[in-house]
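A lone chain, given as C-alpha cells: the form predicted on its own.
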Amino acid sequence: MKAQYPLLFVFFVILISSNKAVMGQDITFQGGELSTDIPGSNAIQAPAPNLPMGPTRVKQVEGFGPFHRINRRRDGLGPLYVNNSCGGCHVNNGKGSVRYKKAPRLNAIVIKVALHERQENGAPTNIPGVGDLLQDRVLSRRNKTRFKRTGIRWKRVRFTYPDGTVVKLRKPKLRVRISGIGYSEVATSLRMTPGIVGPGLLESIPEETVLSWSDPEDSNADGISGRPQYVYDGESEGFLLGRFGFRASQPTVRHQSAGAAAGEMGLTTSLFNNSDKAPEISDSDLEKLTLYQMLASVPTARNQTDTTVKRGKQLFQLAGCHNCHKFGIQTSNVEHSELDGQLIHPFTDLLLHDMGEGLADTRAEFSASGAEWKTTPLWGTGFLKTISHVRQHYLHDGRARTLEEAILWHGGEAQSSKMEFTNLSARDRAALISFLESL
C-alpha cells in the first residue's frame, strides 16, 4: 500500500499543474491569426488580418452582397418565407431580435416542425405542404400557408439561490395548429437567430479531435457524456460531422448557408433543389456567400488582464464549464492555408449533451433528442451585444433574457457545474459572467 502513495501524489500533482496550464492560457486571439480588434460589425465582417490580396479575398469581400441583399420575386423568393435576407435575421452578422407575439410574425425566431416520425437516414420528417419550418410571409394573398394559429405561452419559474437571492425565469410552450393534422402529430422546436463568428475556424477543428472528446458511455464517470452528430449529406450520398445549428444539424458552412436560403428564403441552391430548374442562388454567389462567412475576423477577447475578469475565468474552468465549452482547440484545413494550425478558443466541442427536461423540446434531429443540444460556441458573447441595436437573448429559442438566466437553465450533463455556479457567492457569480461578457 505504501508504494502507491507516490504514484498518487504523482497523479495529483500532473492534474494541478495541468488545470494551472489551462486557467493559464491567454485567450486575447480567439480567433488565432484571423483575430482582430478593430471595432464594430467590421470584426465579424471584413476579411481575417491573415487572409492576402488576391481573388479569395476578393471572394470574402463580394460575399457581402448576396449576404445582405434583400431578396425579391425576380430573385425567386418565397412563394413563401420568413425573411428576404441573411442579413435581416443576422443583424450585422450578428444575433435577430426576439420578439413573441400569439401569432408571431416570425422575423428572427423561428417555429421548426416536423411529424414525429424520423426518416430512414435519421432526419426529420416534414410536414407536406409546410416543410421543416413555418414561413409565415407570403409573396401575395393567393399564397397561403397550411397553419392556421401559433401560440406561445409563458411558464414562470422562480429560481432561489442558497444565499436567498431570488431570479425570475421564464420557459415558453409553443402550440401549432396545421389544417388537417392534430397537435400530437406535430414536432415543435423554437429558435433564435445565433451570431456568426468565426465558422470557418469551427469548420476546421479535425473531426478526430471532436472525437476524443465524446464519451457516450461516460466511461469516466464524470457526468458527461458527449455524442457526435452525423448528418445525411445528400450531395456525398454519405453522413457527415455535424457542426452547426443548436442540434449540429448542418456538416459545414456551405451547406448551413444554402439550407437557410432554402428554409427561411424559399431560395433554392444546387445544394437544396426539388425542381428541375436552374439553382435560384448561383453556386458563384453560393461560394461568396460562404467564403464571406468562414474567413472572416473573429473579435478579440477583451479586458482579460482585468483582476475581475481573470477570476471569472478561473471559476468557470473550476466550476467544471470548460469540460464542454472547450478552448485551446488546434483547427486543420488544408483548402484554406488561412484556417489552418490556429490555436482557437470557440468555448466549445460540438458535441450533443443532453441539458435536461428543462431545455427539452418535441422535435429530435437525426441522432439528438429533444432533450439534447450541441455545445454553444462562446467566443464573441459580449461582443455582440456592441454591433447592433438588438437586445441579446439566450439559449435555443432566446428564453434567457440574461446569462445568469442561461446558466440557470443549465441541466442534466450540465447540473454540476450549474450548481456549482449556483453555489458561489453574489460577488462571485458577478465575476464569472464578467468573463463571459469579456468574449
Contents of the next structure:
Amino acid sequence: MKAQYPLLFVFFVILISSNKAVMGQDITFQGGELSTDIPGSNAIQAPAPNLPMGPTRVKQVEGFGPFHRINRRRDGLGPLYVNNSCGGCHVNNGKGSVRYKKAPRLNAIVIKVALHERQENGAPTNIPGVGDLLQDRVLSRRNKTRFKRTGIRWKRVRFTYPDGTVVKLRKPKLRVRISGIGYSEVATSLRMTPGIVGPGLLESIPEETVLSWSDPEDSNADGISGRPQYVYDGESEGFLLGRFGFRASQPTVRHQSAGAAAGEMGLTTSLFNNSDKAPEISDSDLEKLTLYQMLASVPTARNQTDTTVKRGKQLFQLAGCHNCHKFGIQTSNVEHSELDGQLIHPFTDLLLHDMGEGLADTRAEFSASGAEWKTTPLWGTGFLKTISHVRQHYLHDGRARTLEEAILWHGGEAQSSKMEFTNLSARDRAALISFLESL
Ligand code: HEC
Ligand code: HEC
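Go ahead and give the structure of the form predicted in complex with heme C, now that the form predicted on its own is out.
Now the complete complex, all chains and molecules, led by this one.
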C-alpha cells in the first residue's frame, strides 16, 4: 500500500509542473517566426518576416492582385455571385461586415444551403438550379436561379449571471425561399466572413497531432470529445483532414480559395471547373493566391506582461478554454521551410465539437452534424479590429457582438467551461476578455 504514495506524489509534481509550463508559456510570438508587430491595415497581408527574398516571396507579394482584384464580366465573374473580390468580404484579409438590417445584399455574408439527404461521401447535396450557397447577385436579368428571397429575424435571449448581471443575446432565424421547394426541405447555414490569420501554419499542424487530441468516446471523461473532420477531395479521390471554414470542410488553403472562387464569385479554377474552357483563374494565379495567404505575417500578441492580461490568461486555462483553444503547437511542413518547425499559439485544435442546440443549424457537412463546429482559432482576435473598418462580430453567423456574448453561447462540450466563466467575478470575467483582446 505504502509504495503507492510516492508514485502519487510524483504524479502530482508532474501534473503541477506541466500545468505551470502551460500557464507560464510566453505566447507573444503566436505565429512563431512568421509573427509581425507591424501596425496598420496591411499587417497580415505582408510577407512573413522569415520569408527570404526570392521567387517565393515575389509570388506572395503578387498574390495581393488576385485576392483584392475587383472581378468583372471579362474576368469570368458570375453569372451568379455573392461578391466580386476575395477582399470585398475579407476586408484587409480580416473579417467581413455583418450588416443584416440595412444591406440590400448579402455582400460579405454567406448562406450555405443543401437538401437534407447527403451524398454517399458525406458531402451536402446541392439544390438543383441553386448550388451550395445562395448567390444573390446576377450579371444580367437573363441569369436564372430558383433562389427567390431570404429573410433573417432575430430572436432575443436573455442571459443572467449567478451574480445577477443580465446580458441580452440574439440568435438569427433564417428563412430562405427557393421556388418549388418547401422551407422545411432546405438545410441552411449562415456564415459571416472570418479573418484569414496564419492559414499556412494551420495547414502545417501535423495530422497526427490533431488526431492525438481527438477523444470521440470521451475516455478521459472531461466532457470534451472532439472529432476530426474528414472531407472528400475530388482531386485525389480520397478523404483529407478538414481544416478551413467553420465546419472545417476544406482541407487546404488552395481548396478553400478555389471553392470560394467558384461559389462566392462564380470563377472557375482547375480544381473546380465543370466547363471544357480554360479556368478563369489560371493555375499560376491560384498558386500566388494560395502563397499570399499561407506565407503572410501573423500578428504578435500584445500586452503580455500586463497584470490584467496575465490574470486573464490564467483564468482562460482555469476555465478549461485551452482544452479546445489549444496553444503551444509544433508545425511541420516539407514544402515550405518557413512553415516548418514553428512553435505556434493559434488557440484551436482544428477538431469538431458539439456546441449544443443554441449554436446548431440544419446543414450537416461530411463528418460534422448541424451542432458541430470547428474550434475557431483565437489568434488575431483583438488585432483584427485594428486592420479593418468593419465592426467585429463573433461566432460562425456573427450573432455575437462582443466576446462576452460569444462565450455565453458556448454549450454542449463547452458547457462546463462556460459555467466556469459565468461563475467568475465581473472583474475576472473582464480580465479573461482582456486576454482575448490581447491576441
Ligand atoms: C461572399 C464573401 C466571401 C468571398 C467573396 C470570399 N470569402 Fe473566403 N470566406 C467567406 C466565408 C463566409 C468563410 C467561412 C466559410 C465556411 O464556414 O465554410 C470564408 C472562409 C475562408 C477561408 C478559411 C478561413 C479559416 O481559417 O477557416 C479562407 C482561407 C478564405 N475564405 C479565402 C478566400 C479567398 C482566397 C477568396 C477569393 C478567391 C475568398 N475567400 C472569397 C466569405 C467569403
Ligand atoms: C469544447 C471546446 C471549446 C471550449 C472548451 C471552449 N471553446 Fe470557444 N469555441 C469553440 C468552438 C467550436 C467555437 C466556434 C463556435 C461557433 O462559431 O459557432 C468557439 C468560438 C469561440 C469564440 C468566438 C471566436 C470568433 O472569432 O468567432 C470565442 C471568443 C471563444 N470561443 C472563447 C472561448 C473561451 C473564453 C472559452 C473558455 C471559457 C472557450 N471558448 C471554451 C470551442 C470551445
